[in-house]
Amino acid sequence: FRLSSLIGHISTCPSLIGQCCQRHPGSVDEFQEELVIRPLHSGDIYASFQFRTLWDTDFLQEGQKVSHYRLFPKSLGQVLSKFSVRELHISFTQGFWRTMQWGQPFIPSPPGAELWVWFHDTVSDVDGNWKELTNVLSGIFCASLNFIDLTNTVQPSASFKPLGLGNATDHRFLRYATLPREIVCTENLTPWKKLLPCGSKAGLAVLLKSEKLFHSSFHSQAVHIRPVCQDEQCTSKAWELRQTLNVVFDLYTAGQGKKEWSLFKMFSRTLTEACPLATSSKVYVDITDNPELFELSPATPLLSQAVVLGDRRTYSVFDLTRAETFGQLRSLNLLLRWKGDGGEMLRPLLHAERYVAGFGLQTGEIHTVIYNNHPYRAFPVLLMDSVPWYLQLYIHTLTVTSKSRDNKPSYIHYQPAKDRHRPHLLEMLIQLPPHSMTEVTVQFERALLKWTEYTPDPNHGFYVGSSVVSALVPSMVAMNTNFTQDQPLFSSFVPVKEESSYFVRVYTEPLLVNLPTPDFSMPYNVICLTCTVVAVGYGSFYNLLTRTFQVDEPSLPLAKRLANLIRRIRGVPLLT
């Protein structure tokens, strides 16, 4: 809110000692929390948390100074204001999302850490702001984002458009980087939970126990900040902070003897109350396959239907703001019990894979395979590859084939790498035929690094970030394009502009590439040999210089020694 409004509001307060103004009457900030539970056909279970904070202030307005924070975290608000950030998206992921087994996630993310930011068009030094921003975010989330520099940062021209207000097309103000080797641990989860208005003390966040979340097949936490409209006519705007956490619990990793899940088995806790600051707190359970696949208890009369990722799904809704949801025990523990084998899941319409081929440590080939599983519809996809500079791409070897025939891309954007300065960037718009497999191949040559540029474990290999495939996939049912505030959070993250298609972003596996590696044990061997030679040579010479020599008289024969012994006893002179 404006500074003048704040001053006027403070002047109306009876006293600033003993009383405080809870919120500005002109400000509209709200907090929503949501948990979606989707039983999977394999017997695993997918849980998706979403926490949304709306704030109707403008960090980027000239002369605007925001000093009062209620629900929006101050640390992130200051970051937006200082670095003139228009949009910020950051994720930390442990594990790889198995699309063919689990389907499409609500919000995808690649393994490791991913960060992409749109800066305001008034920023003059984007690279300087980007470097400072990564260092600040590294401190906020206790991550290794400070390792992001120009050698692993790219400026995509078409793959990452703003998800909020504005139709920015000048990609000079966009920065994208990944750290595929980033390890996600408790030290990243703790500051993430502290950004919530209720922390981990109340509401859905009480389920976020690190020892359970990290003992899973897949775990991903993210923060998304963007400007959004508050109504359909967009007469008022606000900043949206959306914190998401996705986790997949594996049936065998969890040590389950049978296909049966509950909130207590997943998180070691049950729900007892909603966050007091939340205007909405709900738990959704996907019962589209119920009762053929599983049974849900306790039952609820509240049902909701939503079109998610091109499919109409039915959900049981548990409203935590209602006292009757918790029953007499004041505790909610959902139980899902499988009835038998889940059968086969419907194959996702879009899927992608990537791998490295070749032999030796000089050349190789990157293969990216994209599957269109739609039976009769063709659609275009946008493929983005960011390859480190030490893999020198031969772009003239680029081939795209579909159904054993050449498939010429309609758009290609390629930015060659500069050694130790920037990576390769390749973007292509490819038309996928119906029910087809499209393969993209490009050859590369491995570069020789300086000995100081190798990682502490160079024989493990070097990671290459995931490829990104973006597409508008044909929808089986009509998508909902109407803007309503009552939409579930999991179905309203990506704006829908057409009823016939929906936006999907797919990440491939990261690559692990071996580079020519010197024998780092040789310096150790040289040091040992040199020390041995010096010790033997110098030691012998030092002994010769410092040793004291004495004349050693020859000893007497045994007969003379016995005679001298007798003479000594008798007291006569000894023999010589």
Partner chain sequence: MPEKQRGRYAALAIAAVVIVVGIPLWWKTTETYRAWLPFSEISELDSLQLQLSVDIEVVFSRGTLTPEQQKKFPLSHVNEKEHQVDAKTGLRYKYETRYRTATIMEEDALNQPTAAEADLSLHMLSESSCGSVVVYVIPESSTLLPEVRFRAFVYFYILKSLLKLIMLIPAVYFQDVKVYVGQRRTALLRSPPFKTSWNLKEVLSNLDVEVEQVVSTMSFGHQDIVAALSNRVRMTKVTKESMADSMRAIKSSPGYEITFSLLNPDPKSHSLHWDIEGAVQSYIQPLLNKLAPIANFSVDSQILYYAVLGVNPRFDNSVSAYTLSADSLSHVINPVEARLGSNAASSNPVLNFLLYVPDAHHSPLFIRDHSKREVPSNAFHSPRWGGIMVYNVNEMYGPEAERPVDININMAKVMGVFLAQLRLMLGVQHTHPPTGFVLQSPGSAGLADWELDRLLWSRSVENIATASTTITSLAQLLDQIGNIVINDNIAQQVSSAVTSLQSAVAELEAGNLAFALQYSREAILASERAFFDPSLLHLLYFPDDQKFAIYIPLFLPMCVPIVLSLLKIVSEAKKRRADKQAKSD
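On a predicted model such as this, the values are computed, not experimentally measured, just so you know. Definition used throughout: the rigid core is the maximal C-alpha set that superposes within 1.5 Å between two forms. Numbering follows the first chain given and starts at 1. Compared with the form predicted together with its partner chain:
In a rigid-core overlay of the protein, P516 has its C-alpha displaced by under 2 Å between these two forms.
The form predicted together with its partner chain is what I need now, so please give it after the form predicted alone.
No partners, no molecules, just the chain.
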């Protein structure tokens, strides 16, 4: 019963997206940039960049090729038209988002690389397009996305609904894959920055220096492309490219225990101008906990309130398009000075973790634990698990328990793996009781791989991608369903359909599982051993067949022979 409503929520409501876009007469595309800084209770600092390019065009229109680009990057546009992509979400993440310490991120992402794509429903060979698309994207982003193949691709039935325009529900056109082992570094950041119209030459992107960004606890960069409505009436489509970059700095340890941060300390740069191509360019600082927690300078008279992730937050706004923001020095260097200790953070309402249990190299058990920290409300969550084929799940051992009682999922979608062809896919809709811990366990057996299927460092173990928990979490405050013109980008990514709840996606830790690993000099040893055995057997067989056997005269016992020797010396006749 809740499934349909949940799916309905996760899928879009067309009329709400894209209303925020301020239209400029005569221009068909526009660019916005935004930086949100949120001091975290743990003493870390969270910076979230969002760059949005909106373009009134249709890449999928029949017979009309989009070939003249202005702000939208040409390479991505060509990919969209060639592969008939309706929606594309790709993220590269280094580190793991610690929900319990940091709260919810604006846009969540799992460790490693994640790619999910909705293809247009005119595509006939979805798998072929997907394979080629991953190869092209791996070239564009300098990442190992070409390792995405059918063995790690799934088609989730409910967890990943299009975030943009259109009500696609046929998951045959959806492909989802993660590469939990992907390491994200400068070579991924550079092509990502190149997609921005101003590059890293002007605007907020000047802060993106890789030596600082990768010296952090968490780094995640993403590209989201989707069609959105052009205006309130939604008469025509526009395409939205959202580039996001989230980073968490641990400046507490880096700053020798002094809790004092500035833009310059974080990024080794200050802001001097907005990107001249941007219609809006803003920096938001979350000052909800101010002044108990920290002090912000320079102070700004501009305040803005936004309801985001079920919480009403207050932000100081610095508008980079206005000259007075930069003051006398013609540069903006935000300074945050901490006062005293962080204090207690509200526990996030939804939280999940996962680990692998068991011993030995034959069987094991995957435990997924989901916490509902809401004091009195129960709500359903969708859990999606994609497990590689070499962990053979025993689906009959699947148990879901909440408060030490059996909790029967109201919806289960399970697609068993095929060896070397596709992974397991398990999707469940679980009702979480209020203030509870729900544990999902399933046993598995480790498969023996062929010796060429092992990675170069097989003793490191094999990664299993994160589980995905998607939910509509009851909101403490009324969510804002009316989008206004100056809606900040960070609160407009996921559409909000009703006031009482908001959408959250939580990724668990990826698993690292050891598989039985052979000695890799084995093949040669085996060849030599078998050859020797065959040769020994053959040799005796051959001897048996070709030699002739004669009955030998039995020789005299030793005593008699000795006696004979003596007799010979003495000249006495020999014994026989």
